[in-house]
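Only one chain is given next, in structure tokens, and it is the form predicted on its own.
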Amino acid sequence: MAPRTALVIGARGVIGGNLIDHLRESGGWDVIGVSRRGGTDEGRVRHLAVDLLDRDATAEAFAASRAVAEVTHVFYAAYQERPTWAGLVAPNLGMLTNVVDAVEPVAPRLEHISLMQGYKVYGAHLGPFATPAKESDPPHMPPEFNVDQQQLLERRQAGAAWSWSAIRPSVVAGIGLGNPMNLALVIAVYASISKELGIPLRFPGAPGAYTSLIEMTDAGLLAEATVWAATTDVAQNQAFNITNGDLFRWSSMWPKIAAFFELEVAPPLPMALTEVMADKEGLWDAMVARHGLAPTPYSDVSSWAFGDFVFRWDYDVIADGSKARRAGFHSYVETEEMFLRIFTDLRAGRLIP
């Protein structure tokens, strides 16, 4: 049987990078990673640099690539940040449209397009929402680019030979630099700077967020689930919530994180990380030199706005993951173990002291 060929859109992000690692380790896949910066080809993994917001450039790059002509599966995990919810729609819907328009005419073996979504589909970013959220929950008032993207795939799939799936993780945690949505790195750098300053680790979020229920999605687990949904008949043309499988409260997780960094815990203190960490670049650079860390720019490790976004959720943020289990996906990750493993890996890679 001819090997499958994956086109991973958003290859430099935490989700895309871990997905490429999973495909490489699984075997049987040729991989093309697509991002604006491109990457270094290695083995069966090649990279393609293209600005997906440029419709013509995307079409030209895909048409010129012999590898893209062999694509069987598209894994879409690209994201463009904008300051408003309405502002997110045009670039994110546009990029997906450009990808589908460019890949369909040149990839006759196309079998599946996988779309990465999130709990914004349920209105989690707007305020308290019905929990645990189910894939069958009714939509909320737009704008919402995740919904628009899924509707695009539903329309385009009608009568086509390929199928689609939509994957809805909670907050994703994994190793990856320069990504604006990396909570594990936010916590690791925040804790490391707290230790450098000789102060206890305080939860910086809203008071209600410290005691509300939340869940996470390990990037490796997410990669496994994404490939499962894209290659399993029963999962075609459906959406699935994918989470670690356990729930927690920061009030119980925070002391365990502090213990890893050998820090005392002090009572929570609401503060915007974007403000209190804005002047810490010089301190970070000094830490890099003093501890012999990998020379990583502060801008690549400081996803403070995303930390503020998550830590202000003073309501439960949880979804029902039973649909995926009923369909046959049973993998599970303990969230405490996930955090400690990621911190250990960050330390082993000399990204934190």
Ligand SMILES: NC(=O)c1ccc[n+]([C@@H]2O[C@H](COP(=O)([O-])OP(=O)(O)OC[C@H]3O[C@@H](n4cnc5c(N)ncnc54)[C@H](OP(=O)(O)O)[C@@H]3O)[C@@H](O)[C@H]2O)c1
Second form
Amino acid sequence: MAPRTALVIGARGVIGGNLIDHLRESGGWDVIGVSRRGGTDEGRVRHLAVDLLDRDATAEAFAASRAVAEVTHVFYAAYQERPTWAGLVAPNLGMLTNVVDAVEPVAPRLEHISLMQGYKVYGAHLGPFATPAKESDPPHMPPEFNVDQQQLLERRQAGAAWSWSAIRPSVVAGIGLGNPMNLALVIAVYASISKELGIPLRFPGAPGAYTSLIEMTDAGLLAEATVWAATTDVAQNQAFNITNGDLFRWSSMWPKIAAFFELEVAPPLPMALTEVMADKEGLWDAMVARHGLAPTPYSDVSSWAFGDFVFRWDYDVIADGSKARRAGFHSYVETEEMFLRIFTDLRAGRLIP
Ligand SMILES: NC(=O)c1ccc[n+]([C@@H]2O[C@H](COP(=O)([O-])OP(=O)(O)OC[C@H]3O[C@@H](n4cnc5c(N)ncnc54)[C@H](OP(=O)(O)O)[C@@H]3O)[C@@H](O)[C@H]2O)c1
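The structure above corresponds to the form predicted on its own; please give the structure of the form predicted in complex with the ligand next.
Full assembly next; the chain just shown is listed first.
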């Protein structure tokens, strides 16, 4: 395989971070991770700290980097959070535009730009949508930044030497800190605090959410699929749903999660995690001290708004993953095993008791 250089945009995210781990472990890749925070260079992984909202700074940083000049594959997984769906469009479309504008002129070996999307393309965040969602489903009423981003790549790819792919995961589960969307951490910290308080584990979502069908995407599986789509001829210039491959209901998963944390399960009780977990910072700090945990600020383990968002879905949230399988991607992950593995890893890293 010819040497490849990956520019991972959003390197400190739950998705970008796990993608870098995958590229490092699979070998054959030089990696440049891009984020505002930057990171520690190690082996073939280097970091570049730049604010992608700043068009000039992005162009200057990419032009000044000899490593970026070698880039063959861009993996775009940056994300700017905003309180409204309309508000997400300008910053997220702007960052992708700035990346494409800055990388194209300086990276003559550019082969591919991979875009991380999600089920928002199908309107999953708006209400009960047609399920299982297919990549070919018709679009919904804008604003929708994922769609705008894909259209940008389609326009820019016309006549260019590079190709694109778009990857559509379900809720992503993996290890990462300080991310606004990290469901595994929501559950792990919620369960750990329940245990500390001596109370049973209650599903905090809407009643219908407990029994609806849902699916997850393991961050490692997602990384594997993202690289597959970016490097496989038949996958070019297309979108793919990427899911673990099994479906579940929280009503059957919750007792397994409770058992891992050695907790009793009590009946669900709808509550806003953003409200009930807001006063738990002192308790968390005490837990960190008492259990000898890695000193992690409460804000870094709190994706409570994302928990409220996901646990509100009182309708099926599932997509058809067969297109990727037909094109040759056959990996899958058992979701129960995934949750318990992530919780075990969080424990081993002393992030939770
Ligand atoms: N997480 C999920 O469950 C999930 C599920 C489906 C789809 N998705 C989609 O996947 C994409 C990535 O999500 P994620 O959860 O991995 O996001 P994330 O954890 O919030 O990561 C975002 C990344 O973007 C970087 N970033 C943000 N603003 C930046 C800026 N101005 N300049 C440079 N870097 C910037 C962040 O690093 P710094 O903060 O250091 O800049 C971080 O590395 C999003 O489009 C999201 O909608 C996520």
